[in-house]
Every structure is written in C-alpha cells, then in structure tokens.
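Only one chain comes next, encoded as structure tokens, the form predicted on its own.
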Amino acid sequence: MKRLFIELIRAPLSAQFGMAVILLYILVALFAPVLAPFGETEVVGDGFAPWGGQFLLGTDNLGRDMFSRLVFGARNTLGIAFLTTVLAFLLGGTCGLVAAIKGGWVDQGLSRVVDILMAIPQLIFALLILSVVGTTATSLVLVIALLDATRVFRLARAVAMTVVVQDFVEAARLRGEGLWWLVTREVLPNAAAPLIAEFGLRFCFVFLFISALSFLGLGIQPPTADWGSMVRDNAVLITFGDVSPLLPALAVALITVSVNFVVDWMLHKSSGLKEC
C-alpha cells in the first residue's frame, strides 16, 4: 500500500488528474441514489424546464430532472461498459493465450474465426445482431463483449507469442506443467503490462460504443438513464442555445480522456523509460 501511494505521488499531473476523475466517477456511480435529488425515472416538472431552483440543470423532454439522470447515467453506462470489458478480456484474453501456447490447429482455428468476425464492421454487426435478438442489457453486454473479444484476442496472442519462446516456458513444458499452469504462472505474468493498458483503452472504446448505440436507439433502453440517449432525447435544445444536451457528452469525453491519461502513464511505467 505504501509503495502504491508513493507511485501515485510520483505520477505526472495528467495521470493524477485522470485517477482523480476516475475515482470521482466511481463514487458517483456507487452513491447515485444518495447524490441524486430525484428518482431516475421520476417525472418532477414540465418538459425542458430551465436551470435553477429545485432543478439544478433543468429537466429533459419528459420533465425528469437532468442532474439526477446524469448521476444515475454514470452508474448504468460505466457499469455496463466495465462488465462488458471484463467479459471481453476473459474470453478474448484466455483464447489468445491458449492459442499462443498450444499452437497448431488450435491457433489456426481460433485465429480464422477471429479474422472472420473482424472482417465485418463492428457497428454494422452490432446493429444487425441487436435488431434480431432485441436490445436488453444482457444482449448488449454479450454482443459487444463478443465483438471486442476479437481485438483482445489479437493482442493477447501477439504478446504471448513473444513469451512462449522463452527458455523458462520451455523449461515448464519439460517439467510436465499443464496448460493452466503455463497460462497463469508463466505467460500471463509476463504479458500483464500491455494487457492492463489495453484494458483501459478497450474500456474507452466500449464506453463510446455503448453511448453511440444508445444515441441510435439500440443501446441502453429507456427509461434507464444513459448518457448517449440523454443527448439524443434533448438534442433539440441545442438549436435554442441550451447546452444541457452537451453535458452527457462532456461526461463521456471527460472519462475517456482521464482513462487515456492513466493508460499512457501505465504504458510509460511498464516500458521502463525514465521521466523527463
């Protein structure tokens, strides 16, 4: 713990800013019912009420409090994006490491399946599947996790390929160690740094992808609060000079930039380069 605290203190200002924003978003997501003055789906006033008074950021098109929806949107959007990214890494990372270690027909088979999935544009593929199976939270997580697992697979396989040829992996094979041992004890610890950095970047892509789908009407479904759908529902206000629809977009941009700041710092640390 002390070492971690020292590392955080020595981190550049950009990384500290990113970690502070990430921590703030996590706290908002965890304590959303406490921080929000109104319920997530509660209609509390007239549509498009102005800022001020009991409505800090006004109301949306249905008369729901914008500030409360913004707070609950952090829980829904970030939670689903994090769950999707974890699932994508469990699927794609495991398959990539196994493909690199086993080689042969296992590697070829998994790689060709991934090539086929990656040949289809991600957004079009997601729109096609979601329009067929329906847009629920479960289907949204599974579809995006499957599509993103292909990108994780390619990275995990590429990184593992440079590790499996090392002498300590060959020594473990000669000792008769099984596949699980090779994955968890030999390859994964030596491939963790780029995978952790990729997790942060992949989270940003998933987060933006979910927001884009919600803006198009195929993401998180109403009345659940979501930043992408909030921009769509209140976009008409922009023509009247009201910046309310831009607040969810700003929240999306801020967490994306913050995560990238932290990822850049982690990549710099894992590369072994000294601070300038």
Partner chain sequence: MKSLFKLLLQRLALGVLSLFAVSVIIFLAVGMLPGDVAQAMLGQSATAQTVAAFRAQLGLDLPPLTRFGQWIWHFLQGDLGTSLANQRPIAELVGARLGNTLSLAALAALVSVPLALFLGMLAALYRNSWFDRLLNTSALSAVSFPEFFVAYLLILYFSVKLSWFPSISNLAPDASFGEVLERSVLPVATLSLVVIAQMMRMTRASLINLLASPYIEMARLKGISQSRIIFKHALPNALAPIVNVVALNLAYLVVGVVVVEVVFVYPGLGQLLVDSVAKRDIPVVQACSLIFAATYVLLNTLADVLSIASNPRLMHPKG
Contents of the next structure:
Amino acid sequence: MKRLFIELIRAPLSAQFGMAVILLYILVALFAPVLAPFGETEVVGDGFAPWGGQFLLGTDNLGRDMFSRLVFGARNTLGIAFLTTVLAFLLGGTCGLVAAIKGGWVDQGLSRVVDILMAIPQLIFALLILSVVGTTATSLVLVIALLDATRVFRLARAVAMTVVVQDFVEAARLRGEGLWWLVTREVLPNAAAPLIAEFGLRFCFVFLFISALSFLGLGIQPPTADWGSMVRDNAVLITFGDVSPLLPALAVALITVSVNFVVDWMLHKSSGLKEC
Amino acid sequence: MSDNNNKITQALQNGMLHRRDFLKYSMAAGMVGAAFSMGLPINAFAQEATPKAGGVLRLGLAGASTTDSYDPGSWSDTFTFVGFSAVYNTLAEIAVDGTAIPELAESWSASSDAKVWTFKLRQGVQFHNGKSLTAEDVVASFNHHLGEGSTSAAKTVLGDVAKVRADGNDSVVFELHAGNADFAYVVADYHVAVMPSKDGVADWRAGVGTGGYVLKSFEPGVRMVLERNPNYWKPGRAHFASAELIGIADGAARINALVTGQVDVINKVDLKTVALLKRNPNLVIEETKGAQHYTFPMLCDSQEFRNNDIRMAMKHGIDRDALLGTVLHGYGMVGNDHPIQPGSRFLNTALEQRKYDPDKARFYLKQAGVDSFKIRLQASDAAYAGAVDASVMFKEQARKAGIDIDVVREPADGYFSNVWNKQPFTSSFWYSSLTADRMFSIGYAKGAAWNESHWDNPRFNQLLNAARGEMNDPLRREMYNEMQQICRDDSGAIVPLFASSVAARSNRVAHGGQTAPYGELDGLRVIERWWQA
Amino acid sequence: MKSLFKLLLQRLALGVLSLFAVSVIIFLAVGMLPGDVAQAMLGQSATAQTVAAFRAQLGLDLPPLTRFGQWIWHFLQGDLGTSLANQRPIAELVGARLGNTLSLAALAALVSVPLALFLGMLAALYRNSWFDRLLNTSALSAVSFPEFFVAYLLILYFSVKLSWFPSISNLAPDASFGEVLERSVLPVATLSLVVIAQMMRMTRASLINLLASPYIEMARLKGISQSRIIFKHALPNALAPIVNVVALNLAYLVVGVVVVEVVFVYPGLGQLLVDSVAKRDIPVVQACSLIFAATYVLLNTLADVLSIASNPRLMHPKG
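Show the same protein again, this time as the form predicted in complex with its partner chain rather than the form predicted on its own.
Let us now look at the entire complex, which starts with that chain.
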C-alpha cells in the first residue's frame, strides 16, 4: 500500500492529473443522484435558459437542467463504456490467450472468425445488428463488446504468442498444468502490460463509437442522458457560436486524455525504459 | 359547373393575377419606406414588381435518399416531390389560395352525381422530347398507378377510379366507383405526373415531362440539375434559367450551406435554430402553417380503448399548448382531435377548442368505471422529429389525470410496418390533405388501409359517403362540420398539434409574397414559382 | 522471396474466403432485419396489395437460398445487378461514389501519413520536452472529440466565420481538379485530425522502444548524431508496427467515414450503404460491404507482407 502511494507521488504530473480526473469522474458517476440538483429527464424550465441563476449551466432544448444531465451523463456514458470494454476484454482476451496456447485448429478457427468479423465495417455491422435486435442499452453494450473483442483478440493472441514459446510455459505444460492454469498463472501475468494499455485506448474508442452511433440515431436513446447524444442534439447550435454543445464534448475529451496519460505512464513503467 | 368556369378564367389570368399581387406588395413597400430606412429588414416585402428571369436556384433539401427513383409511384419525400414537380405537370394545379385550378387540363366537368369526370386537355403542349401531349399519355400515366400489379404509393389515393379512358385525342374521362366532388384535387396529386406514353405504357424511365424544367442529371440522394424548358407552355412561370437540388440530410449542414451562401433555399429548418437564424439580415424564414399534423392513434378495437370514455379521458389528459411551445417552438397550431387543418375550406369554426383538463379526464375515467388507467405508448421519431419528446411530455401531463403512460421508444427502422396501426397506442403523423374528403377517407373511414385507430362510426361513414358525392357546397359544409365534431368526440385519434413546415431562403431569391398553404416550399412548386431577387 | 510470394498467395486465398463469408453474413443479417424493401420503400403509405405486387416484381417471393444463389452466380460473372429500390445498375451507383471515397481517402492519407510519421519522429527525437508533451496532448485531444464535432468546429471557423472554404463538399461530376481540392480541404482536415494521433503515437512509441536496445546504445557510444540514429538505425526496425497502424488507419479512411460524409454532404460509399440498409436494398448493401471488406483484406495483407519484407529475421527464418 505504501509502495503504491510512493509510486503515485513519483508519477509525472500528467499521470497524476489523469488519475485525479478519473477519480473525479468515478465519484460523480457513483453519486449522480446526490450531486444533480434536478432529475435526469425532468423538464424544469424553458428551453435554452442562460447560465447561472437557478440553472448552473442553463437548460437544454427541452428545458432540462444541463448540469444535472451532464452529471447523469457521466453515469450512463461511463457505465456503458466501462461495461462494454470489460466484456470485450473478457471475451477477446480469453479467446486470444486460449488461441495462442492451444494453437492448431483452435487458433486457426478463432483467427479466421475474427478475420471475417473485422472485414465487415464496424459501423455497418453495428447498424445491422442494432436494427435487428433494437437499440437498448443491453444490445448496445453486447454489440460494441463483440466488435471490440475482435481487436482485443488480435492483440492478446499476438502478445501471448511471444510468451508461450518461452521456457517457463513449456515447463508448466510438461508439468501437466491445465489450460486455465496456463492462462491465468503463466501467460496472463506476462502479457498484462500491453493489454492494460489497450484497455485504456479501447475504453476511449467505445466512447467515440457510441457518439458516432448517436449521430446516426442508433446510440443510447433519449431521454437517457449521455454525452454523445447531448453533443449531437445541440451540435447545430455550434454554427451560431453557442458553446453549450461544447460541455459534453469537453467532458468526453477530458476523460480520454486523462485515461491516456495514465496509460502512457503505466506503459512507461512496465517497459523499464529509464530514459523516457 | 359554373364554379369551374370561374376557375378557368382565373387560370387564364394567372400571370395577370400574380402581377397585380406584386403591385400590391410594392405599394406596401413604398408606404413603409420611412420605417424601412430606420432598419426594418428590406426582404420582408417583395422588392420587384415583376419577376426577373434568369439565374440559378440552388436548393439544399432534406428528404433525399440514394434509393430515390424516377418512378412517380415511389416518390416519398421532399427531394423527389420538389424536383419532379418542376419536370412534370399534372392535370390540375393547387393555386396559392388552396383551390384546384387547371394545369394540363384546360377545363373539366362532372356528371351530376360526380361519378363521371371529363377533363379537356390543353392544346399545343409538348413534352421535352418534342412529342405532343395527347389523351393517351394521360391515360397511361394514371394506369401506371392503378391495376393489380401497381406498386404505387398513390394507389390508395386513386382508389375511387374505376376506369380511365381517352375520349378522342384531347379529352380524358374518369369513371369513379362512387361520386367524388373533389376529384379535381385528386388529379392535382404530384404522384400522378403526366408522362409520355410508349406503346400504351407510361415511360417513367425517360424523365421526360411537360414541365418548366428539363431534367439534365439526377444522382439519387446527391443532386438533380434542371434547365429551363424554352418551350414551356405556361405563361408567367419558370423564371430561373436553371435549378440545382442538393440532398443534405444533416440539419446543421443545411443551415451551414445556407449561411455560407452555397444554397439559396433550405427546407426542414431545425426549429431550435429559427430564432437564431432570424438574426441574420440576409435570410428569411418561410413558414407553411398546418403543413402536417401529429397524432397519437388509439386502436378502437383494442381491449384498452374499446370504451370511448377512456379515449375521451386520454384526449383531456394532454396539454396541447405546452407541446406546441416545447416540441414545435411555437411553429404550429394546437389541434382539436380532428384532422382538418385551420384555414381549410371546410373547417368547422364553431367547434370548441379542447383544453387540457385533468379533472375532466378523471371524470371520464370514473365514467368508464376505473380510478386510474395504465397504458403503453409505443413511440418513435420515425413519425416526426420530437415524437418521443412529445410522448414523454404527454406522460408527465397525463399523470395529473391518473393516467399512467409508459413510453416505449421503438426503433425508427420498420416502425410503420411493424408497430403503427398494429399496437394499441402509438405515435404518428400526416401530411395535411388538400381536401377534407381525402383526409377523412384515407385515415378515418371504416376499412381504409390507413385508418390508424381502427375507428368505425356508422354515422360518420354515412356522412363521409354522402358528402363526397355532394355538389352543393353549403350542404357539404354542414356534413363536414358534423363529421369533425363526431371525430373529435368519438374517434381514436388524439390530434394535439398541427405543425408548420419551416424553410428558409436567402434574400437572393424572392417570391410573390404569398405562398401555397399546403405542402412545403410553396406547395412543392418553388422552382417554377420563385425568381432571383 | 519465394516464401514471401507463397505467403502472399495464401493470404489472398484466405481473403477471398473471408469475402465469401462476409457476403453470407450480410445477406443473412439484412434478411433478418424487420421488413423488406417493399415495406421500406412504401413506408407509411404501404398497403398489403402494393407490398405484394412490389415483392412479386422484384422476385422477393422466391426462397432466400435461391435469391442468394442467383446473386452470387451473377456476381461471379461480374454482374452486380440492379438496385431493388430504384432499378439502376449497381455498377453505376457504386462506381462514381467509390471514386469519391477513394480520392478523399487518398488525399487524407497524403496529408496525414507523412505528417504523422514526421511528428512522431520529432516527438521521439525531443522526447519528454515541452514540444513532445504539447504534441502528445493536442493529438490526444483532437482524437477524443467526436468526428462530427471536429467537423462542425472547422466549418464554424473556416467556412462560416472566415469563408475560406465551402461548408459542403458535394462534388459535381464535371468538377475541375482545383475545385475538388478546394472542396476537400475541410473533410480532409477533419479526417487527418482523427487519424494522425494514433499513427504518430505508434511511431513515437516504437522508436523510443528501439532506442533502449543495445545496438542503438552502441551507435550512440560511437558518437553518431541523434537524428541520424533515429533515421538510419531505428526507423527501419520500427517499421513493422508503424506499417500495421498505418494500414489500419488507411482502411478506416475508406471504410469508416460515414459521419464525415454526412456532415460535409460528400457523396461517398458510406452514405449509400447506410441508405441501402435502411431501404433493405440487399444487392447494393452486398456490393458496398464487399468493397469495404476487400479494402480491409488487401490493406491488411499488404501490411503483413511489408512488415515481413522489412524484417530480415522474418524474411529468412532459421531452418
């Protein structure tokens, strides 16, 4: 515990900043109902009320409190993105590691399936599946997780490939350890660093992907507050120099940059490169 | 048919009439000269007495799709409506005052029971390929939409037509299943564009019409380029030398294109930006009132809504004024639970406006023998932008009346084939119809394919049939008045709002001051009616 | 060299198999969508009669297997068929748009790839300086805004306020090259901002990774200048991961630009695909999807071959 603390103190400013932001977001997401002065979908005043006064950041087009929606948006957007990324890593990571360890037809089969899935444009694939099953939060999470899992699979397999040829894995194999042991005890610990880095990037891509889907009308559905559709709903106002669509966009940008700062630092630590 | 003779004279003087209009407007502009030097926008008034010829009209339109086709039966949105309305003519045209006036037909007459209609064709009209217009072309163009194998969206509209035949070279006779006093309005529908006939079949693939503009190129979903038809038969129309229609699906992109001067006119302006756009002195907002109306259909044959007391409770549980302000930003009018738009010829002006009244709603619930009512509303923005927002607001309003609405958002894709007209409670919209008869016949008559509330009221159906064949206007008005009242108090449709269609133009283009009351962009005729300023 | 050729053939064969699988999946997926082209085209104005007539006219009443068989038979003969929605030949519909999509992707690649590599090398050269941090942070910020947002901001400043470039990029078929360039500036800028970050970061990371290796240490001890070390010694060995990321981003420039097409009204393939999915126009969806899938497969294969060719150890495997 103490060591971790020292690590954090020693971390570069950018990583400390990133971690502070992430922590803040998590707190906001967890305590959204307490922090938000109004309800998520509650119409509390006229549309486009100005900043300050009763409504800290004004109201949106339907007269809902902007600040409250931003706060609830943190919960919905972060929650969905986090869940999706975790699922993608569970699915893609496990398959990737298993493919690398098992090799042979398991590897061939899984790799071909992933190749095919990756050859279909992500957005179109999402469009098709979401049109079939309907756009609910659950289907959104599952579809994006499946799509992202293919990318995770490729990385996990590639990294695990370099690990499985090493002697200690061979030794474990000869000892007669089972597949589960090989995955969790031998390969995973040695392939963790790049996977963690990828987790950060994937997490951000999920954000952006959801907002692109929202743009095409397939993202998280109203009246649920999420940052992607909040930007989308009011984006037309940018032309008139109105800054309100900037707020949710900034919220997305801030978390993306922060996560990447932290990821950079972790990568740097694990690479053992002293100089940079 | 003295009435029709009037209309013919009117049409013959069409150019004249317009010019008189301009005179009127320029006088108005002169009188307020002092005010206008004080900073009033110039463009509020027509600036010129006569339309200027030449120039290019560039339209940035929503409602273009890469799947758009030349086939008139498939036209389903603004881009094809507006573009092809410049390429083709119809037998009759809707004037800016909302009446049907002759276009390719020079005159028409009906039998006393309004069952047989004869249209006399204008002489000397040529298609863009030089072919002369004959009765055979008109017959083929109508048959394109009729018959067993028709895939036309206009098939229902023309449902009355039993037979179309040529009578000599310059007359076309329509035999109807039942009398229809409004048949002239039916043949003004943009779908029944007159195309040249080739071996008795309408040749829609050629893109050749009799209209003011010749089709130069058409890339579905992207652009359509039109050039003025030098031989256009209609006087005082088609002023631009050419027109370019550009499909712009994104609302923000349309506004940007207008503000930066890349297009002259856009449609479907995002309502939340109208107030901001108005600040731009170079732009003018064009509002077509009552262009469409929104409905919440309740299926009268469903378990939930069988009892009219329940339907009446629902109709009193919605705050129309609040919806008008929030969903439409004021660009519309409140509805009165019948589909006849304000300003319509047969509007029942004596009918009292229904108000938001939670107590009355509770009273009707009690009458139905329940204390509270729970219902699922399956809404989708496929109906109109803001349908889900409107539903969510309805939910909040109805709660005060003891009505618990559970709003379920349905995917826009496939909404009209899978949810609407099938589920007990949905959201829907209609383009307002030219005539009361058409609106009631397609949306409220017993057994009509799009009777979206499965409503069946014997008195209403009887009146509808009687009024359709009635050539006496005061008698007809009486019947329509009663039908609106029945509709308001018994039908399964909640009609909360009439929405305006809001377009915007740059002051580089101008028009005669008055635009058509139905259909966006001057009754879809913007290309041939407007001119460069 | 021979092994490389064999690998190439093997990959291409697998690619063709993938394309076949993709076409099956797309056909099944579109078939599973609620409604068909008849209902989608007629929308709210559909009646049972017109829908049935529509289906019969287009042969939609045939069993799915027959329709797929017919489609693939014609496809193999080079006939893409006609659109179900507007009866136009698909080759014509797709042709012009494919040209637009490719030229936009090419322009964006011409701008972004050299810029990303150059900036990545500079960042590696001056690593941990303020310059490096600034570059890194701005690249990350650019990539973390949604694409359409970046596009709207560019339009606000360069089109609405400064009127330097048009806000919509709809290309006339007879547009001159200069006009094409002018109209492509903002979409290219948007796309470049989106793709530069990843390529730049990968360049920087793989260069820095190599800088820690003993042979670079050796070169440094020999007194070779820093920039020479990077260009001569590190870059060739860092090429493999860079080429991979570049290939992925190029594929994205072709395949993933629907949003940019919508905002700039650019007539590319993406919009056609989205519209056709909405209208259930299966043959058009198939044609577009296969073009996209083929782009991905080709670029991926190219990247693999290049990274093997650039690596002597992989070119001449032991044993």
